[in-house]
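To begin, one chain is listed below as structure tokens, in the form predicted on its own.
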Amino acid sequence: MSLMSTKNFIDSQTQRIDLHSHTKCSDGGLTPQELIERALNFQIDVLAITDHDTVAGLSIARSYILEKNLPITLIDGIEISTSWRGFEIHIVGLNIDKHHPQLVQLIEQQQQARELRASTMGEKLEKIGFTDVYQQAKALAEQGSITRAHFAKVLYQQGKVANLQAAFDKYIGKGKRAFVKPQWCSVEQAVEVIHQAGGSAVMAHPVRYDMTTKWLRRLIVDFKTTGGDGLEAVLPQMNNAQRQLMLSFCLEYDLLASMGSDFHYPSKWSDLGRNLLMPDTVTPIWQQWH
């Protein structure tokens, strides 16, 4: 189905929509094919695959949908890691042309930054006394983007931490002994490249960044100034105050609203399409796709 006609067939009143999900091509637990099957099982009508700094899973998923003639609409997406005033901010690109030269070039730069961070993190963990973590994280990532989640999984498998979160809290989180500040692109660059690739630039999960409301407002103002299109205003795990704050930011700064589960793997806390309902007080991001 043509991306250009997306607006005509997305209807949040009658369809289940999830515009943020991951596969094994980055730090997700399922292959693109498995993710599509799970989306169908959860009766998702429209799914965006938004792997970290890679579009490798999109062609696999689309081929699988076509081969099996499956009743699901795939939105080509990506989640780009950026740096903003010392924070790591994620910008989701939706409805992109995955072959656009500027996007391909940015992905290459981001992958180089990812590889440098991973190898340096491995060296730091080695000094702490944890051997072969980088090599094992690389093996876990296979051909996909290597992320800190892969390192956390290795530390857990080696019995160095009690759970995945503990790996971040003790070793690889911000300010910890094996943390490495990544050299990501700027928010402005991510937004610009997403637009060049014909997509919509959405700030991923704004409520999850470890900052005050004052700083969050500053971030959203900067994002809007760079030409950002929308906020991920609806996520599965949000309290009412967070939901109201996101909706008020959309209205105040004339930003479109997106929604997504940020699905990585099956868990009791979150799953595809769970608690995703677009309020009629805001304009959905897909209104831009025509």
Given for the second form:
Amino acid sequence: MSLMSTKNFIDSQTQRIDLHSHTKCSDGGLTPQELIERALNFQIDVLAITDHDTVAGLSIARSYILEKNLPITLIDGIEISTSWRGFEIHIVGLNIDKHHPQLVQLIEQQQQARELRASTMGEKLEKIGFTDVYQQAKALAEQGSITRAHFAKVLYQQGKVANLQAAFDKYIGKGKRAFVKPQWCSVEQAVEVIHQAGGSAVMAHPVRYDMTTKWLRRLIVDFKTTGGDGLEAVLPQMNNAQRQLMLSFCLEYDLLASMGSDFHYPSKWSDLGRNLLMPDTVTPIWQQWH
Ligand code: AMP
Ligand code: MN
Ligand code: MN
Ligand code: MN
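For comparison with the form predicted on its own, would you give the structure of this protein in the form predicted in complex with ligand AMP?
Below, the chain from earlier opens the complete complex, with every other chain and molecule after it.
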């Protein structure tokens, strides 16, 4: 049987859908198998795995689903880090061909950028007086994408910060002492490669970029101009005003709407599929897949 670049028929009237999630292959807490089991427990029908700059979890999850004949549709996804005018913008690719050569090449390039940033960040942390952070972050990430979330966890485990957020606020967040400017690809490149790989390009969590509405509009215009398909307009943690603004952007800029939890690990505040409902005023991204 040929495994998938099949497009999936999705009916949001009857199905529970979550198009943004992470596994241990990047900075998630669960293995791909554990994530699938959790999705089933939460009655998710359609799940996209979208690890940071890697597709390593997809075949593991898909084999597991096939082997156990589980009632869930897996969407092959990825979350690509990009640079746009000094901001780090995340572009999600959905329904991608994970073996497409252009995508494989971009992933390789992004992994090199992650590796370089991580080792430089390690050196900066050494200068601050923290030892062995890079080595421990590497160990934590194992074979997966190394992220700042791994560094945050090591700093926390070493007792250097009170919680994970504090690691970003004090050391590794933008402009902080151990911050290293990453060498990500452009938004345009990410969109292009996602399209070459047959996927839909979605701007992840537009409300989380810490920019003014004016700048966000500029970003969305650029994204649309490069051929971007959709905005992640439905997230679990958004206030009403934000939700309305994101939905109005979809209409104004003729973009499809995606929705996802950005699940990393079980927590009190968010979980797979929770608080996700696609309003019928916008066109959902899965319309492209029919
Ligand atoms: P990276 O892609 O390597 O820059 O890692 C960023 C990841 O760290 C994000 O995907 C989040 O999962 C996590 N994270 C947690 N808190 C923050 C924060 N304050 N700023 C940025 N990333 C955060
Ligand atoms: Mn993450
Ligand atoms: Mn993200
Ligand atoms: Mn994410």
